[in-house]
Every structure is written in C-alpha cells, then in structure tokens.
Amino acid sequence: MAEQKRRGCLGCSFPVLVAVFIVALAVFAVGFLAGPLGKSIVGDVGLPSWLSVPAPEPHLPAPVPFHIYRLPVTNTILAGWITVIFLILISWLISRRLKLVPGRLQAAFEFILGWIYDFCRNVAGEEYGRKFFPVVCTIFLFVAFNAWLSLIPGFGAIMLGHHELLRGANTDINTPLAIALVSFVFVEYYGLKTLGIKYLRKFINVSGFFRAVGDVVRGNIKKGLLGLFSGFVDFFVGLLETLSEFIRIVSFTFRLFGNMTAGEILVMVAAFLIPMAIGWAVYGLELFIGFIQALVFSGLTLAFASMAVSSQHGEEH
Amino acid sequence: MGGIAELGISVPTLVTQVVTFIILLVVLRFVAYKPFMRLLDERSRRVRESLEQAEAVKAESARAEEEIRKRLEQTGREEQERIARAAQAAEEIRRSAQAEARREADAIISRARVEIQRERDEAIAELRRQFADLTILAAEKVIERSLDRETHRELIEKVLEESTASGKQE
C-alpha cells in the first residue's frame, strides 16, 4: 500500500498523470490554433469554426429581458434574485435543525458566519460587533455569492431573445450602488443613534468660529483673530469630512463595479483569445477576486461603522 | 448626461436592488443570524455551565476528600483512645483480680490457722484428759485401792493446771 502511494503523484498514478498532461496540452494547442491569437501567428490551419469564440462586446448598462408590470427586470436583477433565493434557501435548510453538535453542512455554515462574526467583534468590539454583524455578513454573502454565481459555467449562455437571461449582479453599477447606499445609511444611522446630535458636530463644526467671533466682539482681538482662523479650519475640515462620507459611496460603487466588470470582460477575452485553454486560470483568479471584493466591501462598511460610533468618543477622551 | 447613462445607472433597477438587498438582510436575519446567534449563545452557555459544573465537582471532591481525611484522623484518634482505655481497664482488672486473690489467699490462710489452732487446742485437751485418766489409773494401781474418782480428778486437774502454768512461766 505504502509502496503504491509513493509511486503516485497529485493523487494519480504516473500513467494517468501523463495522460492528463497530454490531453491538457492537446486542448491548449487546439485552443491556441483555433483562437485569433494562434491564427494571427501560425495562420489558419482549417479547424472547424465552432471551436472559436466570438469576440466579446461588453456593454455596461444591463439589458432588460422582460418587465414585471411596469418594472423593468434586468438580467442583473434576476441574477441578484437567484443569489438571494439561494442564500435564503440554504440558510433556511441548515438553520431549520441546528444542533449543538454540528453536521458537515452546519459546520460549514457556522464556519463562514462565525468567521465574519469574529471579524466584526475584532474590529468593532463585543457590543457593536454583535449589532453590526447582520449587515456586514449580508453584504459579504451577497457580494461574494453574486460574484461566484456568475462564474458558474453556462451562466451567461442562456439567451432570451437577443439578450442573456442572466448576468452577474455586481457587473451592473446599480447593484454596487445599492449596496453602497445601504452601507452609507447603515453607518450614518449608527453614528446618529449612538452619538446623537454630537455625531453631526464632526461635519458642521462652527463652535470654534463663533467663539472667536465672540472674542473679537469683546475686544480680545489677537486671540479672536487666531480663533477665527482655527474656526475656519475646523469648518473646512467638517466640510471635507462630509464630502468624504459621500465619496465613500462612489468609491464603494466603482471599486466593486470595476473589479467585477473587468473580471467578466477578462473571462470573455481569455475565452476569445485562446479558447478552452486558459479560461480556468482566469476562473480561479475571479473566484479569489470575488471573495476579496466581498471582504473589502463588508470590511470597509464595518470599519466605517465602528469609526462612526466611536470617533467622537475617542476625541473627547 | 450621456456619460452617466452610459454606465447604466437607472432608478428602477437601483431601487429594486436596494429592496432586494434589504429583503435578503431581513430574511437572513430570521433564517440565519438569529438561529446562529442563539446557537452560539447556547453553546457558550453550555460550555460555561459545564466548566462551572466541573469546577463545582472539583471543589466538592476536594471538600469530600478533606472530610474523609479529617474523619479518618478522628477515627484513628478515637481508636487509639479506645485501645488505651481498654489497656487501662485490663490493667485495672488485673490489679483488682490480684488483690482479690491475695485477699482470698489471706482469708484461707487465716482460716486454716484458726482451724489448726482449734485442732491443736482440742488435741491438747484430749491429751490432757487421757493423761489424767492414765494418771488416776496408775495411782489406783499404786495404792491398790479405789479412790473417789471425781475428787481425785479434780485434784489432778488442779496439779496439771499448776504444772502448765509453771511450764508457761518458764
């Protein structure tokens, strides 16, 4: 037994490994020759035309396959719904019978949720970690599974009329923007709820300015003028803070949108240039990028939220 | 205006996605997060409880051990006391038995002495009586005639009495 094991490599015996390698090489060669890259270098060797993939024609706005009443349902909305249904169904199936001693599926479920929960607690602390967890976790799951859903082979190949029926929800700018808006509202809500009106002082900071005006009126010119200056700076910093709060929405949106759209185009281009051969490598990359983007989106939301509930606090002490 | 439309931002889609996300959030809250939190809390409660229980059991066993040790010590002490008491009692019994035996022996000895004394006295009396008779008999033989037995006995008794008295004086 041990003897046999030692002879194998990557879980296969050597003949199988060699066969796999040869097949992979053949596929690569055929793909290379059939694709435009090989054609332009080697010339047309007369491979059948169904082997080659049409050139991608990326378009950013999502097409609308059909309407429900008067609501245009884009293919990205449809994909988003599939993700939602999938997540809800899986969670429901697992949480229907949660046991203290988990089975395999429950262990995986607990692992993912527990990992995000620990992340929340590490960043925001015990109390706020628990409060932020649902939103942060939902953002993570929605973004990640949207990205991974669109990587299922054949996902974009279902056609309805002239359009694909499904397209990764993250590649429609409306989805990242929607999540960014939710994230923004979530952060501001917790900031206001926790710090009350004090939270707004970060954005509209005129107290120093008015104090300085008072000094000037009372005749304390030198101190008053200095105060006027620093009050003006404070006010300006407040404006910047306000601006950065809104810029977050934009950066959230375009980071996710850009990454996902670029990923999709990359997959299409890879399939176009060398059909069948290098798509899988790009797939691996995209799986990873989907995970990273989900982590970045949820992690930044978490960080902004914990900043919002603690920033004033930190300055006072 | 063409720039932003080119990106595909459209209000209905945006609103739909926001609603979709919020639906997902709310449903997951009930389907996933709450059960998950309950499970975590339950699990940590269990762990805490079992830890506390283990702690309590440990303390209990330590206390029981201490108790047993104390009791053993006490029993040992009591046992020793009892043994000592028993030894003392035995000693007493021995001593009293000895005293009793000695007393009894003394009594026997003194009784024997009294007896001996009495028998000796009786023997002496007997001897004296026989001796008197013999003496009278001898005297009758000597003087060949019978004397008044009673008168002479008294006389002889008197002589013997005197001789004994004189003998005692010696």
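Take the two forms, superpose them, and find the largest set of C-alpha atoms that agree within 1.5 Å; that set is the rigid core. Source: prediction; values computed, not measured. Numbering follows the first chain given and starts at 1. What changes on going to the form predicted on its own:
- When the rigid core is held fixed, the Cα atom of I197 travels less than 2 angstroms between the two forms.
- With the core held fixed between the two forms, K99 has its Cα displaced by at least 2 Å.
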Contents of the next structure:
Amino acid sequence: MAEQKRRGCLGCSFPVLVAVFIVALAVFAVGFLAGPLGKSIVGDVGLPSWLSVPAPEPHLPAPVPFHIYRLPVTNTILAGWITVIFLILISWLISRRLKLVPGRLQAAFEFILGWIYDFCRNVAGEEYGRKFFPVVCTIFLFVAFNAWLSLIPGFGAIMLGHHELLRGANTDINTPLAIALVSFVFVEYYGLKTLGIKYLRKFINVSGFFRAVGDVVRGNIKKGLLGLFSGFVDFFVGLLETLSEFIRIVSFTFRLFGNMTAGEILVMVAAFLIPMAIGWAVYGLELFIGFIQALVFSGLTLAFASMAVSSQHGEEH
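Let's compare: the form predicted together with the partner chain is above, so bring in the form predicted on its own.
FYI, this one's just the chain on its own, none of its partners or other molecules.
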C-alpha cells in the first residue's frame, strides 16, 4: 500500500504529474498564442516566428522531386519505398536473432503476426487462413506503416528544391489503386485455383438458356419459357457479379485514399491553427485511423477471398 502511494498515478509521483501537467499547459498556451487562432483573439504577443507553422497548401497530385533515368520519382513513391525497406529491415533484424524468451521488439512483432494469423484462421479456416495470411498480413502492415510514417514530426518538412521530399504514400491515389489491384488479383486467383472453371459461373451463367432451349425443342414450351426467363435472370445476376468485382477496386481505392488524405489535411490544419498543442491529439486520432484503415482493407480482402474459395458459394451461382 505504501509503495502504491509513493508511486502515485500511472506509476509516477504526484510532483512529476504536476510538472507534466504544467509543461503540457505551457505548451498549449504557447501554441495557442503563436497560431492564427490565438492571434485573432489575443493579438500578436511577440513570440518568435519559428513557433508559427506556415499555412497548409495541400495538393492532390504528388510532386516529382527528382528523376531516376527519366523515371519520375514522386515523394509518395519514395515514402512507399521507405516503408518497404523499414518493414524488411525490421523483419530481418528480428528473424536473424530469434530467442526462446523474446525481448520487447520480438514480442511485439510476434504479437502482431500472431494476431493477424488468428484473424485469418478465424475467418477463412485453418487451411485457407494459412494460405491467405502472407498477402493479408503484407497488406495490413504496408497500409498501416504507410499511414503512421507520415505522422513522424518533420516528415513532410524535408524539402528538395521547391517540393516536399516525402509524403504519405496512401495520400497518392496510385498507391491505394495498386493495393486494390493486388487484392483483386489475389481473390480471383484463389477463386480460379480452388474451384476451377466453376468459379466463372457466377460471372457467366448461360446454362439456364441452353436447358430452356432444349426444353422448347423437345416440345415442352411452358417449361422452356420459364427456363428462358430464369436463364435471363441468372445471366443478369452474373453481369452484376462481374460489375461488383470491378466496383470493389474503385471502392477499395477511394476509401483508403479519401480517409488518408483527409487525415493528412486535418493534421496540417490543426498544426497550423494551434502549433504544438492540438496536433498531438490529432496525431493520436490518426494513429487509430491508420490502424482501422489497414484492418478494413486487409479484412475485406480476406473476406472476399474466403467467399471466392467457398464451394458452396460457387455452386449457388
């Protein structure tokens, strides 16, 4: 009991908590007075100009800071490369020195991978969960760390000439589109690999027409006409299925692009209005949003892949 009283709240003593609160309050006050919101209310109090943040100027097209052999390299492509290198480096560092009693980094890495693997297994079953895990896990980690990378303080402040050197890859519509295409190919590949030609029946189902024509030829007019109507419905449903597959690419792309771009603009505006203060709260929100977007993208990919390999689903269509 005495030890708990000595530690205080959250493992810190009461004087430390008071000091932290005072520092946080001072940072908020300085940020408020340095920003345009505080200046419009209190006026200019003579704070240094470096405390202020320039007005945000968001641009949807990704700038091209440099070229590699005539290949334009946008700042979002560069950020995507950094994300890939980071994930590969972390995986290599952890896997080369695996321990029976893991350290903090290995334990955190194993927890994330174990959680994603259990998620795949619970949705797709033991067999397909193991097969889907590599792609689903890669999508989750890439989307999440792409989102979190742009939240590093100073990430977008590095300039090369007149352009930002780095920008969150998810805010460039080409990156979400590329991930959506990977998800699309992954789902269709496993559907065809598992069900074979039967998988295409949900897209092109004309067997009802042929049966109906056969009934008409054999003189069963009533059954043939009903079969023609049913065959038309099946064919129309197949067209809707085909359309929904391609609409999924658009929906995946704009969901991720819209949420990440809106989040980046929100961080920029918050940092501009009240520098050093509200930005931390918005950062926490964006960390959560990045996790949710990664979970939604990878989770929907997993769900659609599970539906594609389901024999019952293939037979129904």
